[in-house]
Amino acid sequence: MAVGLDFGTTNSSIALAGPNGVQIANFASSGGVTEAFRSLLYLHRIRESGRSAIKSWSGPAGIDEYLNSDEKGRLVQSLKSFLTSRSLQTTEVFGRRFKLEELIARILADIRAGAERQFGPTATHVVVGRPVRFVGAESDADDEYALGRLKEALLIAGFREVRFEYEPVGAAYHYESTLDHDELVMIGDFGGGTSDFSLLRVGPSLRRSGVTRQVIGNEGVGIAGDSFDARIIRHLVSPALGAGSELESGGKRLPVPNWVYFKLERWHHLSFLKSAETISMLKSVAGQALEPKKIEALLYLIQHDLGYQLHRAVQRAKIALSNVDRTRLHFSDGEAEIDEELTRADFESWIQEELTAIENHVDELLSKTGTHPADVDVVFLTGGSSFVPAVRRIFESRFGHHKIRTCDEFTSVARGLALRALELR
């Protein structure tokens, strides 16, 4: 059997290609079954036989355990975004130090176990997707460093043979499987942490000649759904939690420390705010703040580890803007409550820098491969942020609305990687 794994910043999926075509693994959750395995890890300290132990859950089981826990443990998200960081080798959870690769491996092992429950003991040889450019990478050396850490995590998780393929190329394999003619296709793959683009020639004549797909070029940038979420947090969420407000100390008015809000914008940093030093500092700030209720709401959010719930609220509002011109961002839990209007016009103005970066990388791919937009037959877009109207307009303005295609936006990469694995057997 041939297995393809798309380990994403936000969601992951795993597929099997065989005589009966491509199958996506399903995972049980409280809401039924899902093909998307949330790339998060929940750790909780428990007592076993009179001793303290740390137990972990990931994916849907991690979400359920976290939501059902009265006393919250540690919820970590977007661990893939740390792979380029040489400064983050380990982190402490409940007094024990964990390597980043070990934490990621716990997620990957649960994905593999779920696939093997459905497909049988087949998921040890795998083709794994990788971004063209990892989050935080500034050089090829950074990408290679991140790739080495990801491979180590995969081996810890029980995968014995690992091959990597660019994620947009994986999406191209899935798209190509539907064709009965040749095409020059632009792939746009938008994840939680990265946006990747590939230009390929695909089709049956290439298969007949023994050249399955011809990759013409790749480009990538560490900007995607999480970056869009961060802008919403900066402009709507953080002000409601005290950003930009003042405190009074020694007879002077001073700004509330803003570094906390920079951490709040990044899901992969949010869980690290739950430290004794940060909480003590915020309690002191709340006692001096001119708007103490806002700081107390921020404290409540951090102390109760509500990053997942906040993440869901922000994503719901962002997704709604794909279909309507305005919506409300509503988040309410205990002392933390946010209810703000969000318009598509404001959102698009906030993410203009990210949109420009995406545009530049698409144009760079066309330029360095000597490809004119008119020569591209189809643009295949996949991933959650491919639904954002401003993102789609980037491709519509260059290639035309009639060339845009989408299909299996959240599983196309895993499906294509499984087909690539089948080819490599």
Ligand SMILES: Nc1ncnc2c1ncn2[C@@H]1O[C@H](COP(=O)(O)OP(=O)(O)OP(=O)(O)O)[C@@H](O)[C@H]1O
Contents of the next structure:
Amino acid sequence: MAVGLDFGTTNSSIALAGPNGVQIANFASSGGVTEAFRSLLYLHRIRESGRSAIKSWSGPAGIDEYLNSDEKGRLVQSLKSFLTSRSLQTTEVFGRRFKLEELIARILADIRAGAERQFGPTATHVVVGRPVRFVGAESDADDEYALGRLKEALLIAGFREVRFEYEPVGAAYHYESTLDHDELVMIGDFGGGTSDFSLLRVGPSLRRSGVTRQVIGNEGVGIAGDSFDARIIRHLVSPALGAGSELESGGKRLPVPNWVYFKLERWHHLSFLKSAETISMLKSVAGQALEPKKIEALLYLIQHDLGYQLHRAVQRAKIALSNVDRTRLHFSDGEAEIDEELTRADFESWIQEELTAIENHVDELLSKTGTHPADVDVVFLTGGSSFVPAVRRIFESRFGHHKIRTCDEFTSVARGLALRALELR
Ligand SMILES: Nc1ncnc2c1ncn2[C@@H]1O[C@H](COP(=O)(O)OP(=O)(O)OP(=O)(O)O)[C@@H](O)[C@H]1O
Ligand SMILES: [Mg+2]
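Right, and the form predicted in complex with the ligand of this protein, after the form predicted on its own?
The next block holds the full complex; its first chain is the one shown before.
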């Protein structure tokens, strides 16, 4: 069986390719079935036969379990973004140390189990996607390090024969399956963690000959949807939770510690704020703060592990701005309440630095491969963050509106990786 697995920062999917085409796995959730398995993990302490144990749930089951538990456990998101982090080897959850690889493996094992239920018991051999550049990678050595950890997580999860392929190359195989003629295509895959680009020739004649597509070049940068969210948090959420305010200590006015807000901006760091030291520090800050209500709201959010709800509120606002010019960011839970207007123009000005970095990588791919935009037949944009109008404009301005193609934003990579797996058999 030819299986393709896309372990995404935000969403994962898994597909099977065979003589009758590509099949994508479905996962049950309380809201129906979904092809996009949320790459999150929820851990909670349970009592089992009189003993305390730590149980985990991932994907839609993780969300349901989290929402249904009165006393919240630990919900972690965007774990893929930690793979390059040498300082994060293990983390403590309810008094037990977990290796990062083990946490990721729990998500991957659930995906594998779901796929096996639908495809049969052979989902152990897979082609797995990898970003061109992992989040936080500054060198090829960092990428190799991250890849080694991802491989370890896959093996722990029960996948046995693993081959990696660039995520945008996966998307290219999917795009190719829709073609009746050959093309030089530029792929732009914009996810939660990374933006990845590949330039390659695809089409029926290459598919028929079965030769591995010659990739003309790849580029990538660890900037995507999560970085956009970080800007929304910086400008709208953190100020409502006390960022930039002051406290009074020993007769002096001091700023409240800002490192907490940097962690708040990053989904993969957020749940790690819930440590005894941070909470006691914030309690003492709340006691001295000039605007204590804001710090108390922050404490409430951290203590009640509301990262998921905050994430939902930010995503809702951001996604709305892909279609409308203005919206409200609304988040309300106990002592934490945020209700702010935001416009697409504000959002675009906040993410200017990220957009410029993305543009530079697109231009770098063109220049290092000696490709003129006119040589490129089609630009295929995929991944959830490709819906952001400002991201699309980067390509429209360089290649022209008529060259842009989009489809299957959340499953194109897994579908294409499965086709790649079929070719490799
Ligand atoms: N309509 C939309 N407008 C703007 N952003 C969106 C929209 N829909 C989804 N997103 C964003 O897309 C991102 C998720 O996309 P996707 O599932 O492709 O990422 P991923 O594959 O998990 O991540 P990566 O490929 O970086 O590892 C999230 O940041 C989400 O907020
Ligand atoms: Mg992706």
